[in-house]
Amino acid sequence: MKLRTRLSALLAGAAMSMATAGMADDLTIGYITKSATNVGWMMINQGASDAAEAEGVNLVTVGPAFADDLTSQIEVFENLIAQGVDAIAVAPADSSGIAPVVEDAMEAGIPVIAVDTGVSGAEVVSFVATDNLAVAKVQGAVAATLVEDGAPVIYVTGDPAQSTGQDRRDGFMEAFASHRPNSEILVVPTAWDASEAQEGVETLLNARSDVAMIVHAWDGATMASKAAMENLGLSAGDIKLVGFDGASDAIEAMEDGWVHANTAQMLYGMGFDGITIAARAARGEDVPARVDTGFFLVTPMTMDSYKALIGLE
């Protein structure tokens, strides 16, 4: 089943019941994305539909109208639970704010399953993600290797308000502080947006000359540094680059000599993981609590297999 991402519940319902129509004995999946035009997303959601087609379940995929929407995410929840999918799968724009309605579901005794963010609040039969904590730290003390203590260095954070961005940041923090302790870390918060990340570092880069280093909370921010390292007239390498994602083009951006190490979620694999154990759940098996999809320390030594792991030329 190829992967599509329908605007709306009405839509989803819709083409859930023609599906049902079809297979009555098949198990049915909703599954509720962030987003459906970020780079990243489109390879869990890939994974996801692969997983559903291994398992030979019917998957319902519906995103928000836009990124990290969390009301329409809970409009399309409720209405999973109206239309009887026989388990869900959410990565929930608000891990707080998605609680109520996962509350809902669990006592509908439809199993959920939390992918790549964690639903605060309310319990989950499964969360499959990366240990956003864990591989923060290793970016961190990678990062630490990359430049002398006493050099500062720029920090472009995710949503603070979101645990994934929370834990990005306090996990680099912690671990680049512990090595680096005399470094200064200059802040640029966004909301996972590019331009914000663009426009901060560009002011940040123009008032301070002495900058060694960028590091990121998502590749999308890594992109947006690239442009505005080229907009003040530097070169690859003048500035290092730190990643997190392991992106393509953020991967390209390392063979140019920009990025020096990214810190890559096995994005496929989570949505590969996340449906699976789905599946499962619908079926009625026992299935782990926590799931961690685990990751790849990408760097110039490492990137070539890092390619042929997620199939880049």
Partner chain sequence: MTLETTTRPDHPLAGLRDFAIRWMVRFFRRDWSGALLALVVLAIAIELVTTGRSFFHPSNLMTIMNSSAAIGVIAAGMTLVILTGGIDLSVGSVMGMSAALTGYIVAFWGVPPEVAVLACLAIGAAVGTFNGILIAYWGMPAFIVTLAGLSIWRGAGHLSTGAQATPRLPDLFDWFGRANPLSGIRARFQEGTLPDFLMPLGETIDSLWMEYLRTFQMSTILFVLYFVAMIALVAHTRFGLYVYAVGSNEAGARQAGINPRFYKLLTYVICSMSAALGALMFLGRAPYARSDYGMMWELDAIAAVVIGGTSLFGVRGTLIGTFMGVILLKLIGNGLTLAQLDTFWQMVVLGLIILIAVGIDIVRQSGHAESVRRLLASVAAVMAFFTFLTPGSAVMGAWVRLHENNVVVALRAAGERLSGGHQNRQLSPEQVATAEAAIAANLWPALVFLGLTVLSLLLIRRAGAVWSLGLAALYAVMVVPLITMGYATATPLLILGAVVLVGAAITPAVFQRAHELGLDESPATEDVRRDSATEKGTA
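Next up, the form predicted alone, please; the one we just looked at was the form predicted in complex with the partner chain.
Below: the lone chain, stripped of partners and molecules.
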């Protein structure tokens, strides 16, 4: 099935199933996510679903075929506007590229809430996300404590077309370099693609036997680096891994000695808050322009507290 047909069918099916639910408010919120399969996004999406139930609104959840598929996100966005949904929450695949349809929605009187990633070039009603720049600075400072000055490290990026990827890269680079000015940072560029991450990490590790640590812009890459190490016959602890997200699989890898630190987003809470804000905006209530959903520094010492906080058994 072609992408356009598949997305349209998904949108129509979701709208039909939600419309028959007969919820109290009779409000419909469109939620455009980045992924339904990434572990971190599954946690965000669950929060969004639970918030819709708590708020008593219909939720139409749709997403692109892959994380940076702006074209399909725009198509879904246009379909939601045409259906006349009461609000739209979106996690942009491209911060600037999504701006024109955001403007269209706002001009049509449909409030737009950005979740996880900001919008550049258009105003939204509210932005619900981690302060990625600030948290990435924490990641860089913590990572610096794990290696000696002069030890080479790898940094696996996110998508530079998204504010999320930009802020996480910039925050890490600034903080780490200030603490370890003589350490070389080898960059693996990706667009939130775990295959790209694994291939890039394996290539660098084959070329460089002196890498002491790998730092990641998201936990899909953390798990990709673990797989790369395993493919090369390396064991837990041979190279330190530092994550960003607090995804459940990365926390399990920390239990097994692979991951040494993780700046965890409040992933479930981000999705929950995003749809809660969207529902309130749809009702015409005043909502905050910015919601910082916070973070948790997960280390082997704090891991149990984090697991209890998010209900991870």
